Structure formats: C-alpha cells, structure tokens
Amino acid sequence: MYRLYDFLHSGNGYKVRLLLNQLQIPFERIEMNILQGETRTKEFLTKNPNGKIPVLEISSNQFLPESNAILFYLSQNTAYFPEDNWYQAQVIKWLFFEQYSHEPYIATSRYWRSILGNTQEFQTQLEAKQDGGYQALQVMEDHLQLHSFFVNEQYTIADIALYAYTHVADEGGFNLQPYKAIKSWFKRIEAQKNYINIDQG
C-alpha cells in the first residue's frame, strides 16, 4: 500500500488525495507538520532530501515527491492523462505553469496568510504577488472562456493540479468573484466522481 507523506492543509498534498481517491487506490496518509519541522529530519530527508512535502512511499526504498510528479506517476494508464503525445504535451505544458506562473503567487500568499497567519510581517511580499497571480488567475480564465477544462475537453491531472490552489486563492487575498469561467470550472470539477475537499484526509 502507498503512504503519503502530507501536510493537510497543503494543497500540493491535496492534489495527490484528490487523485488517489479519484482512482480509489487505497494509501496510508501520514501527517507532517511542517510548521513544526517535522520534514527537517534527518529521517524525513532520507525520503526527500529537498525537505517538503507530498512525497509518495512507493516501496520501502522508493520515494517520489514533488506532487506534480506524483500525479504524472500515478495517472499513466488512466483517464487522467492523454493517449496521444500532443495532449500529453499540454497537459506537461500546463503542470509547468502551475509551478512556475501560478505556484508562486498564489500559493504562497495563501500560505502567509492562511495557514502562518502573519500578514503584517509579509505585507510587502504580499503585494507583490497579487499582479503575478492576477496574471495567472487571467490566463487561466481565458482558456476556461473556451474550454470546459483544460486539456482535450478531458478532465485530466492538469486539472487538479490548477484546482488545487486556485479554488482557495481568496484564502492568499485573491478576489475570485470577476473569474465566471474559472468559478464555473470549479463546479465541474466538484462534480467529478469520488471528489473530495482539500480538508478531507
């Protein structure tokens, strides 16, 4: 059985349970308090060296983190990534885009604001993230203006990678309201079979 290395609030960590419920493969999730260090020890950095979570147990000597891997792992042969090589670009073209134009901004606003609690100590920074993040937010709509998701018209791991974060950016001060076609995506995503929310372990 898997074990997954997880922070509850985390929504890299809520990606790997989205999908791992979503295939009804059974896991053993094990809490990581990162606000407390735990993934700074030496016994933890021995399964991830990089010190963060998700990372997914696959056997007593195999460890896979970073979560975006993780669902381009456990999706091969499912209907969550793509039979053809061009759909399976842009599914790849979009993970990348959540780690790096949209990851940054949101995520890590949310993560000041929801989960550390201090704004007043990140204000700064925090302002800073809101043109990135709009920006994302932006692209984002625009596709969804024309897509019912985000790949082939097929509900794939580029989504829930997107989801993930984005459908709690409100929680990193993002005003989602103007968004109708991300918000309208949120619906077909909540819709999908054996969907759970990101407080769900």
The other form holds:
2 protein chains.
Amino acid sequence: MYRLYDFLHSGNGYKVRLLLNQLQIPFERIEMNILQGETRTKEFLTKNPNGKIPVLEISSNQFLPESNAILFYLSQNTAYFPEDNWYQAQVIKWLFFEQYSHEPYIATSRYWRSILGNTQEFQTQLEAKQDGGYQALQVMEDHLQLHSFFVNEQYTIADIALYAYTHVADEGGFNLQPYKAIKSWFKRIEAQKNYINIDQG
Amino acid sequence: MYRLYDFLHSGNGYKVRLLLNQLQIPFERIEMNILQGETRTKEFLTKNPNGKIPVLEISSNQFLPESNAILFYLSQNTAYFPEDNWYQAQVIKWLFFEQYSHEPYIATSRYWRSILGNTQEFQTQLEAKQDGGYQALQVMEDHLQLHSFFVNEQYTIADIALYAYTHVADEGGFNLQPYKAIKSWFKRIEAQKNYINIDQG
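Switching from the form predicted on its own: structure of the form predicted in complex with a further copy of the same chain?
Next comes the full complex, this chain leading.
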C-alpha cells in the first residue's frame, strides 16, 4: 500500500490526497509536523534529500517527492491525464505555472498568515506577494472565462494542482470576490466524484 | 518550422535551444528583449498570458510556454525521456525541483548580478538567495556523487533542465569550486552529441 508523508494543512499534500481518493487508491497517511522540522531529520532526508513533503512511498526503496510529479505518476493511463501529446504538454505547462507563478505567492502568503498565524511579523513579505498572486489569479480567470477546465474541457491533474491553493487563497489575504469564472470552476471541481476537502486526511 | 520566442541570456530559453539542437530540429529563434518589456505587450500576451519566455510556437494557434513543459513535449518518444513510468516520474520530479528549489535562487541571482549588472542595488536580495541556492547545489552534488546523470544513468531532459542555470551559477555569485561531482557532470553533458553553449542562438 502507498504511504504518503504529508502535512494536513498543505495544499501540495492535498493535491495528492484528492487524486488518490478520486482514483480510489488506498494509502496510509503519515503526518509530518513541518513546523517542528520533522522533514529535515536525517531519516526523512533519505526519503527526500530536499526535505519537503509530500513524498509518496511506492515501495521500501521508491520515494517520490514533488506534488506535481506525484500527480503525474499517479494519473498515467487514467482519465485525469489526457492521451493526446499536445494536451499532455498543456497539462504539464499548467503544473509549472502553478509551482513557479502561483504557489510561491498564494501558498506562501497562506503559510505565513494562516498556518504560522503571523500576519504582523510577515507584513512586508505579505505585501510583496500581492502583485504576483493577483497576476496568477488573473491568468486563471481569463482562461476560465473561455474554458470549463484548464485543458481540453476535461477535469485533469492541472485542475487539481491549481485548485489546491486557489480555493483557500483568501486564507493568504487574497480577495477572490471579483474572480467569477474561478468561483464557478470551484463548483465544477467540488462536484467531481470522490471529491474531498483540504482538511480530510 | 518551430518558432522559439527566446532571450539569449536566459537559461530557460537555452534548455529548449539545447534540446532542439540535440534533436536536430530546425527552428526560428525570435529574440525578445525582456528588459524592455517585450514579453508584456498585448500581442505577446496572446501567445503566453503569463508574459514570459521561452514560448515554442508549434503552429499558428499552438503556443507552448514553460521551459520544462517544452522539454517534456519535445522529448516524448526520444532518447531524452525514459520509457519506464518510474523513471519518467523521476525526470518530472527533477524538473519541479529545478523550477521550485533551484531556479528562484540561482537563476534569479544571476539575473540581478549579471544580466541587470546591478550587484549593489540587489545586495540584500542576493544575500537572501544564498542559502537556498547552496542547498539546491548540495542536493545535486549528493546525487551526482552516486550517479552519472540524474535519472537511470542516462542523459535526459532532467540533466538539460538542471545544467542550464547550474553551469553559470558563478555568474549569480555562487562558488562552484567545492562541487566536484557537479563539475564532472558538466563535462559529461558538454561531451554529448550536438551540445551548444548558452550564448549560441
């Protein structure tokens, strides 16, 4: 059985939990307290030398870190990853957009504000993240005004990756009110079979 | 013929140029002056709403941004992407490591220091990037002490993605001297067929 090294509040961990649940693949979840350095211990670094969760343990000597790489791995030959090369490339493109142009603004702000609960100490950094976060939201909004999902009008791992931190962006201080297409897309995702919430282990 | 919207000093652009050259695929390179906002024009945003290079124009209505997504697209069914699912997932994992834990430190420092040429103005930001950059280099060094390439002892797009900014990390103020395994790996990459330098268009 798969084992998932995870942190319940992590959107990156949630991506994997959501897909595993939708694929109806059983797994054991191991909660790591990232706030107490549990991903930086010598033992954990043998699983992921980069010291981050999530990590999927596939077998006793196969550990896969990077949330979006895990989504890629699990979704191969399923309905959550398209068959066509061009659509596959677009899924991968959105996964990189998420990790480079979205997560460092939207997830990081949520981490400081909501998980560390330290809005005051991080005030300057939070302000510096606003423009990038809103730019990512606008790119998504513009796309979703024309499309029901991110790639080929079908629900894929691109939607899972982008949904994870977007639907809790308010916890990082982003006002989602004006993003009507994004909010409609939330509803389409939440209506998918075997959907679970971010706080479901 | 493919058209590549590019910026000659960009490591992200170089990844694509290097792979295209190694695959012996002809392409037209369109130099975009990112320092003068040429990727933020209304016209360019129709090609990539996220306003960044590189973008690969595959046909008049097919534009693919995100350097590592382009590597994925071009390498399908070639020797540069493994056939096995588990090795594929590891390639993808290193691509995300590169964009999340490496590029934002090592490439960004080089951009401020070497491309904008403004070490003084960015002194505080440059210092803040040191730890993350050296941590990424250490993860690579540890891996390369045991392996000749990043995945399955074969040269793949994971090596191309990581090589692009690592081999010019000194331009961002990182001292590569202690990283002997990384420097040996540079030589193995530079010996690959149809290798080109970063400043070759």
